[in-house]
Each structure stands twice: as structure tokens, then as C-alpha cells.
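First comes one chain, alone, set out as C-alpha cells in the form predicted on its own.
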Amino acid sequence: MGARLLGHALRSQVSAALKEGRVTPTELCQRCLALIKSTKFLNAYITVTEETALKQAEESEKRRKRGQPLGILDGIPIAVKDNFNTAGIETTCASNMLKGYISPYNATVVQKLLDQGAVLLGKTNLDEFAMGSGSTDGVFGPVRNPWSYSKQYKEKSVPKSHSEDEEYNWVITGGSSGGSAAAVSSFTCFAALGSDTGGSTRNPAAHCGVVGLKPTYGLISRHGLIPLVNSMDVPGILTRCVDDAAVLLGSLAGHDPKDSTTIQDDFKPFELPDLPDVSKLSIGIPKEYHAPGLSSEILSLWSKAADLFKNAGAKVVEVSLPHTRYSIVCYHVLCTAEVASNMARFDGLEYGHRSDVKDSTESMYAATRREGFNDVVRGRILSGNYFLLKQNYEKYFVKAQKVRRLIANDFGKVFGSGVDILLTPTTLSDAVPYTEFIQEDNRTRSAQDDILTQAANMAGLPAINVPTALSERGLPVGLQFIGRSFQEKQLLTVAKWFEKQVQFPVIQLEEAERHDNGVFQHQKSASFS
């Protein structure tokens, strides 16, 4: 099939093109697989499941020929972060500890996607065990931001030499779901699953110019997501437009008997209005989010975004979330404590890596964990165990739990006062070059990068990154909307309205265009919904 025809199919809605037979699931899958190969330098994927994907596409084609597609996702190529269990496909968490581990079951979210006919292209790269904010610390190497290779960035950045441009000028994706964000941004899939514990879906979405949704805690099952922080982890959704995020949410949300923290009620999927109206809404601007280190560019965009709402008739009010300044410290204590507890299962006995040291069971445990975990993971385990020591438990862990309650109450008071949605920056700046990013250690970087996102996790609230504009360096910048618990429809409606206003530009990805005869000459959304 000609690239031009596929370009046309993507320009209109892909599911419509599939329905009308203008493109087949197999052609769509082959095109995505070809793009994965031609953009391999991004290191977005750890495992590419070519054979399985083509079989799934073939099955989808048969169903469509019979006029019995399983739904809007039937035949749509997707990718999954490599910390979700996938039956028969390696799940590594980008760690030596799980290299070669093949789960006997699918995570609930993966199963739901497969049940609706989605085509799984592969597993995406991440920071080891999702601990990081750059997607630079996994055992398979760092993920490169597709925008590093875009015309927009290349025109703005002036390298000293061509080789320096190629090798040292590339920027990070953000993390820890950087592989998923890069996969969606570079058109190798139409949607991807990430996870979000303190911003791990929204942060890379902002840096890669895609939509990143962190749903309300308990709306989507965590069963089969390898846990980092049980009380904050949620599966995240990465897509190229807000409508697609709504479609994926409708496919994934709802009660799961295998996850006792999911809502009991059935979730009714919703369609977003074509012409959203924000005139009756109250938009809150939390003053504490004007954080130290916030770039003047992002501050200016934040202010312009508030004006957009004002001009549309919405009420825009400054609000206060007074405990925000304690949230990153509180998050660090709770996060490391739960990490220490969760990582105890990796002992070399039941699954994953086992050391050859045979002196004693204890020495085998110690050697296994030393060999299997990187410095970042070991460091967080040590911190967490320190906070959980008998003499420290009250002083750190219990106190952090109390502060977490105060942070949640702050949001409750603001929403209780009549504010519908909060508008904040997602990140402090645009993406930094990899060489600059690795000058700081992981803990310092994570503390800086999670500062605007982790409070929503501690309060369990839904939040979404919407790509807003390109920075002076030609890199994406996003803004974050935070909604009330379980009010995803309102949150996504506002996000869709904003997306229409800002008209974020299409990435012009030179390498991929060269490999793909101009498949990228289509609209940004390349939406399937």
C-alpha cells in the first residue's frame, strides 16, 4: 500500500478508514513495524513483538471482513510500558533483576486491550523499575526524544559540528514512561500505556509533545502492573489527541475483582463534545505552582492559557494549596518506604535473577539484589528501610502520611469552593540535553521533575498533560489540568477545548520521513477515534 494512501487514512480517522476498508489492520501494523525499525535509534522499545502483532492484525482483518469488529480499537497498533505483565512476552522493568522473565498472565489493562482487538507491537523502555524522570537509567540504555531529530529543533539548535549534533545534542524524553511517550510521538503506534506514580506519564508526555492522562486512583486496575508505590501507582494513557485518550480510558476503566482498590461501580465510557463549552467553568490557578526553577517561557504560557479561558467566559481565580511546599519531601518518604516493601519480593528464589553465590541463603539474597538492582533502586530501598526503622517510623513514615492527608484536604477545599479544574505547568522547563541531564544524580533530578506532578498522585486525583506550544529551542512544552476525583469527563472536555485553542504543531521528523516516503505529512492527531 502506498505511503500516500496511509497518510490519507491517518488524516481522516483511522478507525473510519479501517471500517471502510481503505486500509487494513495488516497494512497499518506493517507500517508501524517499519517505522519502529527506522526509528530504532530512539531506543523507545525493549521488545518488538513483530510476529505476534502481525498475527493479531490478521485476526482483526478477518473480523472486519466478517463485519464483526470487537470495537473502535480493533486493529489499532498500541505499545505497552515494560512494567506491565504480558503473557508469553518478556517483562523486564528495564532491570537485570527481571531480564528473561516471562509472566504467565496479562495485566488486566493489557488483557482489556487485547479483548478489544488492539494489536500489541511491543514493550517500551523506561527507567529501571520506573524509578526516574528521564528514562535514562534502565539497563537497556536511555530513550532519545523524537523531537531531537525534528526539523523544528534542528533549526533552532546550533551545534558546533555535525557529529556533535548527532551524538550529543539529543534531548531526554522525561520519565519514567519515556519509551511509551517517544513511541506515540514518533508515530510508531497510535497509543501506549505508561504508569504514573509521581508524574511518570505526564512528564514524558510534556517533553514529547503528546497527551498524557493519569486517571483517578482506583478507576483503572493495577493488577499486573509491577508495583512501585501501591498507594499512588496508576496505569497512564499516552495518545496524540485528547479524544483518543477518552477512547482508551473507556476501554480500560472499571471494577476489577483482581484489584481491590478499583471502584465498585461500572464505568460508562463517554464521548467528548465536538464543541466543548468552558464558559460556565471556574478554573483555579494554584499560586504555589509558581515553583523555584520554573522557566520564564512556561510561566508566560501558563499566563496566556489562563487568558484563553478568561476570554472564553470562564471564571479564572487564583487559589492556594498551602501544603504543596511539603509535598515533594512527603512524597519521597512515602515513595521510598513503599518501594522498600515492594522490592523485598525480588530475592532470587521464585522468579527473576538468581546469583551464583552459594555460601548461604543470606549471601545469595544479598548478591542477587546487588547484581539485579542498579544504584538508583538500591538507594531507594535503603532510604525506605531507614524511614521504616522502628525508631524512625513515627518520625518519618507516620508524619508523612499525616502531611499527605493535609495535601489531599487542600485539593478538597479548593474544589469544594466551586473551582472545577486546576491549571498548572507540567514541567519546570522543556527537555534538557542528555549530557546535561546526567550531571545530576537520579534523586535530585526526580525531586526537581516531580515537583509539579506528584501532589495529584498523593491526593489520587485525575490529571492530564496537554501539549501547548514549542519553546524557543523548538521543543514541546505542556500544561497540566487537574480535576476532581472520578470527574474524568469534565477534565477531558476542558483538555479537548484547550487542545483546539492551542493547535500544537505536528512533529516534522526528518529521519522517519526519509525512511518512510512522507508518511508523516499528515495531521498531528493521526487519531483513531
Given for the second form:
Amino acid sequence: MGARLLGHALRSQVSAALKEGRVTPTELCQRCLALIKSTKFLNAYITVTEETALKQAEESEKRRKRGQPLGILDGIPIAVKDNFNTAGIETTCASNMLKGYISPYNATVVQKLLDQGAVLLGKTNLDEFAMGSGSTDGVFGPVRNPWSYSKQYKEKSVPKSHSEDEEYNWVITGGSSGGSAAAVSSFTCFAALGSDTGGSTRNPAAHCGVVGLKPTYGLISRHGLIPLVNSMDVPGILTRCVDDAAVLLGSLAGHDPKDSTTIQDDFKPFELPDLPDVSKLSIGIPKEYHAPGLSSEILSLWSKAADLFKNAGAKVVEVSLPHTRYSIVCYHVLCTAEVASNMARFDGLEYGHRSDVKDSTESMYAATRREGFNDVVRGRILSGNYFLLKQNYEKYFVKAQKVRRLIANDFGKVFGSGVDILLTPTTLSDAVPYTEFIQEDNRTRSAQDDILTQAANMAGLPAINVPTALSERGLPVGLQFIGRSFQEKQLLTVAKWFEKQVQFPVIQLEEAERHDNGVFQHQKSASFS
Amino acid sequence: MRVLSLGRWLRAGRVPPREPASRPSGHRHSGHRPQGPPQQKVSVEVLEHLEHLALVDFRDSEGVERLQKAIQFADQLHEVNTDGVEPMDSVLEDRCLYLREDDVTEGNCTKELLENARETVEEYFVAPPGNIPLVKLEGQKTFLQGSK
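Let's compare: the form predicted on its own is above, so bring in the form predicted together with the partner chain.
First the chain shown before, then all remaining chains and molecules of the complex.
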């Protein structure tokens, strides 16, 4: 089985390998499960569905033997963030409130993947109820960035060979879909589902060196995704290359009668051109994204990226999105308000945790919610209720909705002036060590980390993180492309072109190499930095 | 529950001295604008009202601090001129919401739904008696009450 199988790209390599019988779905599944076991220290998975995965792999094998695969995803191991309902499998949202909750149904996106023969390996870890930007605040503990254990990071760390220092130096994955990003990044699956409300797919994608796609709001069904902010949530796609993201998008997008916020237009799955051409495009560089705190490394990468496009013949222009800096404040109000409403369903009566207090309905509800939610969730519920009080409604909630329109209009104007795609950084810096990250509280961190990603959710636009280069510390840094509504094909085409240019290096993880029983083929990266 | 000296501050309407949030390294700064006019403190009545509406308690002074900071943060919105701007409910406002035919297409899943509930009787979810105002038991008093 030679070269790195688990590191293969889904579409171009592993799918072909399955088709040609060079590997069977069962072997693939077993390898992934073994790797999950040996990378348990990453804490990327909350639930590993070993039995059902092997069963699914068996079914897939039978189909392939008959020459009747369901499609390109048949037999491909995938992972799903633990805020998607999965029938018969525990869905916790990393919260005490839902510990032990066995979903009675599959989220639409999960059902679609299963219908195409994908093998569900397990549910991945996240911040509690997807609130956070580090994947550190769930009840099952924080997720560790696989790059913390990479040769590239270790080489750049101050030479101390104690394992204790590894313990203290491990870096976060970013969040809130950190488990999914870590799972893809460490080769335990070929693709994973995340969710994106303020950057929760793109942020960990950037820190873990994987592709993170946030589709246009309304393109992919949210039915079965436990909601955070109904007007901004979308399912997110995490893969190791842009082509794979296009494959996943093709399987998931389209109208769902069970989610009336999905658009009714026909969606046609597409393949990306092998040699994308960007010379006819106009790339916008929004100056407000040169945010305070942006590291000089990322600034320099951003600038080089702009040059790459220029040299390829694209028109590169500076543009302005004047209300960018209010996007976080606006999000803060709208998010907490919607959260206050969405979290009201957790009262202990029909599902989830229930307190033993029995004196009255209200006291039972209050105790259940005190016991079930962590500080972050409770804080947002209380803030949200404050902004929704009669005396505050106009002043905060409606005001935020007006500012939202201004933010969306900013994008509208820029795209209307002939710009096709925006190029921005995804994060302010590379991943920080966990010990440093937890020194600030969740709200402060989210406000800092979401600054570059949040506005796309505000306006409902598609956006993608493409891993670009390694930082001086040996950690991944990504850049973000934002496109026009429902123009995912153009967005992914540009992303693919860029991906080919930068040749982001493959992570060198001892664990993964051991499980791939092949000589590691070092891929030469035309170093971007 | 911790007895709160903060209660004293809340009633007097004064703000306890607060350390600025520490930033471990320069590049973590989020670029907040300087604060505007001094904000009003949230009254104890409003705090209790919120606890009752949300059925979630502040638990301690940190919780109240968090709310104060959240309000302060949100106040930055008032710097933006939104005269003549309509509020935006949804980015899909230019489209018609999908409505399906009023036909029953699924259901009959009583057993599955009841399985997830902790207390059921036949086909009912069981709740403790209602119409009883929320009273905080000894040992469950929030610090808000303790401050009165």
C-alpha cells in the first residue's frame, strides 16, 4: 500500500484507489479508526462510532464489489461536529445539557452523506454549543491542534526535549469546529462537517492548515443542526484540498423542504477546472481588514498573495468596507439575542439533562439550566435577554439589525462595482498556546478572533480559508476568499488556483506515518514565504 | 452561594474599581474604540427580572460583571448613524420563504420522542406543578437576593 494513503486527497486519490480496488472501504475504515485511537490525546472526537462505521464500510464494500457504488463518497470515512443530530448516536454539543441525548433523527446533511455511502467515524469536539473561538470550552475538554505535535512545529520550538514542555506548549485548534479541523488535519478522516456562525469553520481551518468552506446562507440545509443564530448559521465543510470541498458541497447543497430558509433554486454540482484561470478577475483587498493586531507575518503573506494575482493578470484593487469594525459588536447583540431564544428550549422536560428539583416547573427549569449550561452559554443568554427587554429592544436589537444592513450593503457596493472576489487574512495570527489562550475570557477571545471572519456571516456570503504557508513558529496560516452570494463555483475556482500556487506543506506527524505503513513521501513545497 | 459585597456597590450605584483586561502580548489587542459616555449600572431590579426571564442565574459577581461589559461593548453600536436604515431580519429578504403543502408527511414517532425524556407517564411528559412563583430555596439564593 506504499505511499501515504490516509493523507490522500479524497477525490483525486482515495476515491480512485477505492474504485480500482487498491484498497477496500473496510481497510480504510480500520486504518482511520486505529489512527483515531492513537491520536486520542488530541481530544478531537467526543464519540467514535466504531461498530456502525465498520458496518457501513462493509456495506460499501459489497456495493463496490457489485460494481454499484453510490458515488464518489461511497466508503469514504468522514466525521461530523457534535452539534449535528445523528440518529441513534449521542449528540452532546459538548454540553452537560445534552450528555446522554441520543438523537432520534439525522440532520439533513448527515442523511445526505450517509445516502451516498459515506462512513461516519464519529462526532467531533467543539466549544459548548458552538460558542467560542478556541474549542476549549466544551465539557469534554479542549481540542489540541495536531500541528503542536508536528515535526515542523517542534523544530521551531526552543529546543527542550522534555515531554512536559510538549504538554505546556500545545497550541489550540481555534474554534468552534476545532475537533473537525483537527480530525481532518491529522488524517483520521477525509472530510468533516463543521458549522459556521461567526467564523467557526474558517478559524480552526486556518489554525489547523486545512480548507474550511462557509457556504452561502441558504445553500445548505440547517435541518438537524442545533441552532445558535438562525439567521447566520450554516453547515461548514472541512477538507484537505479545495477539490474535495467542491465534492462535499456538491453532495450537500440544494433545497430542503425541511428547512424553509434554503433557497429553491436548482443547485448543480460542479467540478473545478484543472487549470483555473484568474486573469479575467477583479480581486478586492478590503483595507479595513488590516485590523489592529494583525501579525506582520500574515500581513506580508496577504500582500504577497495580492502580488501573485497581479502577476497572473488579475486586476487587484483596494476596496473599502467601512462598517467592518462594527461587525463584531453587531454580532454580539444579534447572536446573544438569538441565543437567548434558541436556548429556551432546554428545560429538561422533553430531552437532555433534567434537574432533580421538583417543587415547581419554574424551579425545575432554573435548576436544570444552572446545572446544564456553562458560564459562557449562561452569560450569552442573560446578555441576550437584556438586549431584548422592552426598554432596550429598539436601542440594541433593532439598532444592530440596522447596522447589519449597512454591513451587508458595504459588500453589495463593492461587488456591484465590478470586484469578483475579496482576499483577506482569516486570523490575526497563527495558533497560540493553550496556556496563553485561556488567560482571556471567552467573549474577549471571540471578539478578537472573529473580527476577520464574522462580516461574511452578517452578509450571508460564501467564504473559504485556504492554507497558505507556515509561520515562523512552524504553524499554519491561511488566507480567506469571500465571494458573491451563491457563486461558490467562482469562489472555489479562485481558491483552487491559489492553492496550486502556494503548495502548502503536508503536516509531518509521527502518529500518522506509523499508521500508514509506508515510507513518508516528503512533498516538496514551493515555499511561499 | 457566595455572600456578595458587590450588592453594596449595586445599590449605591457605584462601580467597583476594575482592572483593565490584561493582554498577554501586543498582537492580541482587538482594537476597541475608547469608551463613550459613562454607562448606567444595571439595577438590581433589572438583574432579578433578567434572571427570572432567562431562568438562568448570574451565580456571582463575575456574572454581573460580564453583563456590564457586554452592555458596554454593545454601546459602540450607537456610534453608527442609522437614520433611514431599515432593520435587516434575514439576508434572504428578497426571496419568498418556502411554504410546503399542508399535508401530513411524517409523524407516528411517539415512542422515539418519549425515549429521550427522563420523566414520562404513558404518552405524557411529566412536569412538576406549575403556577408556583419561582422561590429561591435556602442555599440556592443568588447573591442578588443576599444583597437586599
